[in-house]
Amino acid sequence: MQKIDFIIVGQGLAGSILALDLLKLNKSVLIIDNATLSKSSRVAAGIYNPIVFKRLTQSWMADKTLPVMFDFFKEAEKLFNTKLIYPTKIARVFASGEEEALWKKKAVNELSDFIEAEVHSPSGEYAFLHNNYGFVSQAGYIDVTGFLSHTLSYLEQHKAYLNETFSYEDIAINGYEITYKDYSCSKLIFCEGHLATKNPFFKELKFKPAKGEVLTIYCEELNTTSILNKDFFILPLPEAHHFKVGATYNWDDLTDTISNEAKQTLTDKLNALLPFSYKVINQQAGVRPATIDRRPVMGNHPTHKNMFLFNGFGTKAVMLVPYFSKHFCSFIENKSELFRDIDVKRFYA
């Protein structure tokens, strides 16, 4: 029987970041994962955006989570000797004069750290737009696919990865020790994404997963150097003339199968915004692990105190996970209190 400090179920963004943080604390870790079962992290565009455009407010805790996100991925870039962070302004195309006026007002007070006060009329690379636009400055994207790939290689090198579908039936709980097949650990952490809805140990949790689909397009005439946003995004990729477009939301179909409906939705939006011809070269789908109150969920099982959950980060995962991974590590290692609005206890009250 091989003894390990932590077994983590799931090698998505949450499981990967948590594993690396625990390894930095000199803990032994084993991630168990079947990458074919959940594709949300691998499909994600990885955009970090400190603004909620619908209400034109700061994204929840963005002022605290962004600095931690940058620190984490800068360290990961050094560890893996690769580029992961792509700072890229977001050009928000205004839907109305009222939105533009609100933007100007908030840019000089409560959102001055994140949005630029100057409003631009269509010109230059954005001459094709029909509306004015403003820039979000502290924005960009993380190469999530690259990060997960490098993390997997790193874990394999450290004999910290097991490629298989996790079996709940093979768990045995003996006091403060949990065994799983040929392994024993002091703590078991579930980072399963939307698959947590099938976890028999956390059936009381109120998840509200949402399927999202994205396109990759080739458009030779589009020369934007920023992420365009007008109720959907067009993200310029490192490969010339290639862009990621998304994303859709579907709360009924929770499969990773691409759909013609989503493709039509996104191409309709593209056609309304772009006067250029383009070619769709790829389509991907994944299910986001959101909770009913749209807050992450973490903490230990009400009965099995050495069984934990770290999940529910949704569309803002690249911003949230690095911050809350450190918060969670402090909870499990130093017995510090979790923030009340992310504690799993809220679903057991």
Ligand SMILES: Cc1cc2nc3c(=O)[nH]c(=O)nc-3n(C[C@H](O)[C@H](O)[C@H](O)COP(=O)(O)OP(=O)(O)OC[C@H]3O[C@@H](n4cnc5c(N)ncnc54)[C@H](O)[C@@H]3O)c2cc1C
Contents of the next structure:
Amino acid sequence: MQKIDFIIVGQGLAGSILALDLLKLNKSVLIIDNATLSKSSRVAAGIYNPIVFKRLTQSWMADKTLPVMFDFFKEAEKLFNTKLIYPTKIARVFASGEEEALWKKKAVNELSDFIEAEVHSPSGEYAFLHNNYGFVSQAGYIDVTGFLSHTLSYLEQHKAYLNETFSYEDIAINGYEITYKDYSCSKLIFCEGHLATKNPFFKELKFKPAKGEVLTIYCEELNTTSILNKDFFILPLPEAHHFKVGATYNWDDLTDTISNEAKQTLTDKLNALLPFSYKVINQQAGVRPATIDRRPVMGNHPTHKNMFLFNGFGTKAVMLVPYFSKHFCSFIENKSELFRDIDVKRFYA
Ligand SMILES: Cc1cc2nc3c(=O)[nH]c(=O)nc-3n(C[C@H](O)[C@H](O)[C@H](O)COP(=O)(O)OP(=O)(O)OC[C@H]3O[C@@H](n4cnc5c(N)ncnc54)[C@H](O)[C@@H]3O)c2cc1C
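Show the same protein again, this time as the form predicted together with the ligand rather than the form predicted on its own.
Time for the whole complex; same chain goes first.
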């Protein structure tokens, strides 16, 4: 029997970031993952955006989560000797004169750290737009796929990765020790994304998963260097004239299968905005592990105190996971309590 401090189930963004933080704390870790089961992190655009456009407010805790996100991914860039952070402004195309007026007001008040006060009319690389636009300055994207594959190699080098489907029936709990097949650990942490809905130990959780789809397009005439946002996004990729376009929301079909409806929705939006021809060269789908109150969820099992979950990162995961991984590590080390908003206990009350 091999003894390990932590077994983590799932190598999406949640499991990966948590594993790296625990390894940094000199803990021994084993991640068990079957990457073919759920693709949310692998299809995510990885955009970080401190603004909620619908209400033009700061995104939940962005002032706290953004600095931790930068620190985490800068360290990961050094560890893996690769580029992961792509600072890229977001050009928000205003839907109305009211939105533009509110933007100008908030840019010199509560959102001055995040958005620029100057409003632009269509010109230069944005000459094809019909409406004015403003820039979110502290924005960009993380190369999530690159991060996950570097993390996987790193875990393999440290003999901390097992490629298999975790079977819940193979868990045995003996007081403060949990065994799984040939492994024994003092703490077991579930990070299965939306497949947590199949976890028999955390049945009370209230998830509201949302399928999302994205396209990759090639457009010779589009030369935008910022992420365009209207009621969808067009993200310029490092490869010339390649863009990621997304994303859709579907709460009924919770499969990772791409659909014609999503392709149609996104191409309709593209056709309404772009006067250029383009080619769709890829389409991907994943299911976001969102909760009913749209907050992350973490903590331990009500009876098995050394069994935990770290989940619920349905949106804004690249900003939230690094911050909450540190918060969660401090909790499992008995150094602090969890914030009430994200504690799993809110679903047991
Ligand atoms: C289309 C789309 C676009 C998005 N865009 C953005 C964005 O721009 N910015 C942003 O911040 N967020 C975005 N997100 C959201 C976000 O990235 C994800 O919700 C988040 O990464 C979820 O990570 P996770 O680790 O919790 O889950 P997952 O990525 O689903 O990872 C869970 C892992 O656990 C594995 N697993 C599950 N059960 C088992 C089992 N029994 N045995 C073994 N392995 C198992 C799965 O296969 C998977 O590898 C987007 C999501 C989607 C779908």
